[in-house]
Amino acid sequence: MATLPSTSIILDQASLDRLQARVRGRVLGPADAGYDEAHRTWNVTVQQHPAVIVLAESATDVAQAVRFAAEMGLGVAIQSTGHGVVRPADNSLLVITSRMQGVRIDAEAQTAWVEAGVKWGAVLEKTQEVGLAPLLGSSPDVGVIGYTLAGGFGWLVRKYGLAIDSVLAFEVVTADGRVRRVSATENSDLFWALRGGGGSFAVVTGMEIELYPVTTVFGGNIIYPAAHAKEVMTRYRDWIATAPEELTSSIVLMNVPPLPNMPEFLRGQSVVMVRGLYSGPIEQAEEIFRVWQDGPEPLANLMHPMPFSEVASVSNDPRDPMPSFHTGGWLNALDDATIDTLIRFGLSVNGSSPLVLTEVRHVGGAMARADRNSTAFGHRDDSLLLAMLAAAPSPEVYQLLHQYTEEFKRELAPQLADHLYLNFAEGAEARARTRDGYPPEAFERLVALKAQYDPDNLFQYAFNFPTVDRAG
């Protein structure tokens, strides 16, 4: 049986039975077998204790769950894979969408319909079979919907834009318990808000997305010893200044953990990596990457032609749940002082840095060319996206990481923008700084739409748009 917070909302068995009679999926209370497993998150530092869980099997289940929550005075939290928790789902009705696994591909129209519980890997497999690709992120193990709603940066972002830019329509359940279709011509204001505004406005139960003719790409990593970090990062800065839109890349400072599953030649080492994917003609890739044939000798050059189905090999993101800490921001430039600060804080010298990874992604391209008024996502002129990641095996380490990255950001202040990408924030930071994720006019419009579509703040476990908060 779950150990609950002292201020927990407890539903009686009659209420749970009444909800079970309204949905096909399973209903779980804290005393039920499977409750603890169902609400676990990917980042295991997050502990949450919902009042009730619904393992939804359809949009109808979600609609019934939302209506029940409103009747009982509960907020509604949504979880698919457990990635990207903004606010723990304490005292909520937690809807788990992982059983909603439908994927339909229309190869002729180059579109896909994806249900709420699907991971990118399933979409990638089905689309590659017909010579198409979705705009997934660095990991196929992440849920499609949550990743997309806040923006979605993947290895095709410079060529085809953000994941939200490929969305054609949503199926949603709004706070009144109604199932609605949302598109550029139906509930268009909500369509605008959902593309960048996250899950604060409705529960997305399905999504239609555009697909792209990408099958073979050139990508991977070039790994250098930490001693060459300044030279490699300076060369990278010059390289991306003339990069074609077919090239999406990043520069990575990594302190490789001394773990058995790491390659022996990297285990416990600090390195700098050039990471990227080129989606243009393969015969042109050699010219694009020629600059890296000169200069310092790499520890390994893993750049090679590959089917796009192997895109996960570029970032090699961890797949198993782990205790983690991550944060980020936007950089205005990679000038010499910024490079020096990134190296000083990002690379570990005798244990000086607790970070596993500090990455600067080069974006822009198609993302910047998209209509700025078409989605809630702002800051499309930014082109350097900073991410910091570390393991956080205890609350004490988590707090240390927070203090370290705050100092890191203060040192970066001359080139660190005052806004952020909310998918690279987490928990308290994402809620406290929701306003910083948007231009002022977009944020005010989102606040007004929140009041229109969810005046009682039923969806209070996502990004924080001010309204009445029934959970205090």
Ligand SMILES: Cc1cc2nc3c(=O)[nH]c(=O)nc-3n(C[C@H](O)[C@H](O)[C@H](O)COP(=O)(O)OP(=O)(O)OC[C@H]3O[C@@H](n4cnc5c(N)ncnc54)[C@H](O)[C@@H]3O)c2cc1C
Contents of the next structure:
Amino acid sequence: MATLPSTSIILDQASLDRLQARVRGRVLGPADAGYDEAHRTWNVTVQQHPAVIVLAESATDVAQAVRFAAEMGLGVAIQSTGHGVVRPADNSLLVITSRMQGVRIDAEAQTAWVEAGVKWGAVLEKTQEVGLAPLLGSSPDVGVIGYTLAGGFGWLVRKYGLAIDSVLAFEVVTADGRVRRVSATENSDLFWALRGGGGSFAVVTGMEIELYPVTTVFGGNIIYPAAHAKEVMTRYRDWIATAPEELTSSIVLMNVPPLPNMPEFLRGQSVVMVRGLYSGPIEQAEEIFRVWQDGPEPLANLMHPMPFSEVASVSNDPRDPMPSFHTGGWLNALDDATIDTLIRFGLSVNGSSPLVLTEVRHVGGAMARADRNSTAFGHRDDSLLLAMLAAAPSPEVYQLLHQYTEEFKRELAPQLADHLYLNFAEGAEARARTRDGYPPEAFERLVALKAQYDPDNLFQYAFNFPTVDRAG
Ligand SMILES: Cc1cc2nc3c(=O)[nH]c(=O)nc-3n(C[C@H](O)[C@H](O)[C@H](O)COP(=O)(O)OP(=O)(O)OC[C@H]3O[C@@H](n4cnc5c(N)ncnc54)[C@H](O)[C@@H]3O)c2cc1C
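Next block, the form predicted in complex with the ligand, ref. the form predicted on its own:
Now the full complex is given, and it begins with the chain already shown.
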């Protein structure tokens, strides 16, 4: 049996049975076998104690769960993989979507319908079989919905835009327990809000997305010793200034953990990496990357043609659950002083930096060309997306990482924007700084739509749009 927080809401067995009679998926209370396993998250720093869990199998299950939560005065939390928990689901009715695994591809129309529990890897596999690609991010294990609702930046972002720009329709359950279709022509205000606003407005049960003809790409990493960091970063800044939209890239400072699963020549080393993916003719890609044949000698040049189905090898994100800490922001420029600060805080000299990875992704392109008002996502003019990542095996390390990255950000302040990408913010930070995720007009519109669609703040475990009479 789980250890419950002192403020715990405990539902009696009769209530749990009543809910079970209304849904096909399993209902689990804290005393049930499987409860602890069911609410476990990919990011194991998250500890949570829902009042009840529903392993939903359909939109109807989700609708029944939402109605039950409203009747019982519970908030509704939603979890697919637990990669991006915004607020632990304490005392909630937690809807787990991982049993909703439907994926339907329409190769002719170049679209896919995906259910709420699907991870990007499954969509990638099925779409590549017919020569198409979705706009997934760096990890195939991230859930399609959580990733998409906040924006969704992947290796095709400069060519085809954000994941939200490719959504054609959602099926959702709103706070009144109704299943609705949401698109440019149906509930269009909600369509605007869901594309960028996160999980605060409805539970998404399915999503129709556009696909793109992407098969062979050119990508990977060029790895340099830390000693060349300044030169490589300066060259990178000049390189991206004229980069075509086929190229989405990043510059990475990495303190490679001394773990057996790391390549031996990198284990325990600090390195700087040029990372990227070119989706266009391979000869053009080789031409674009030729510039890296001059300059410092890399430890390894792993850029190569590859099927897009292997895109996860570009970032090689950790797959097993881990205690993850992440935060980030937008940089206005990679000027010399910013590069110096990134190196000083991002690269470890005798253990000076607790971070594993500091990455600046060069985005923009198609993302910047989309209509400013078409979605709630607002910061389309930004192009340098900063992420800082580390392992946080204990609360003390988590706290240390928080302090370190706050100092890092203060030092970056001259070029660090005052707004951020909420999917790259740590959970508490995403709730505390939700306002900073949007331009002021978009935030005000989201607050108004929150009051309209979820006046009782049922969906209170996501980004924080204060409703009229409560703080959320
Ligand atoms: C290893 C790793 C790599 C990443 N790479 C990228 C990347 O390349 N680009 C990028 O943009 N982001 C990236 N992210 C961030 C990622 O997109 C977010 O963490 C995202 O929230 C994960 O979604 P999830 O469904 O997997 O996680 P979950 O923790 O299950 O869900 C996160 C939140 O999404 C909302 N949500 C999930 N499902 C639903 C639903 N059905 N209806 C309504 N709300 C829902 C809820 O608010 C939930 O709290 C990465 C994260 C990790 C850990």
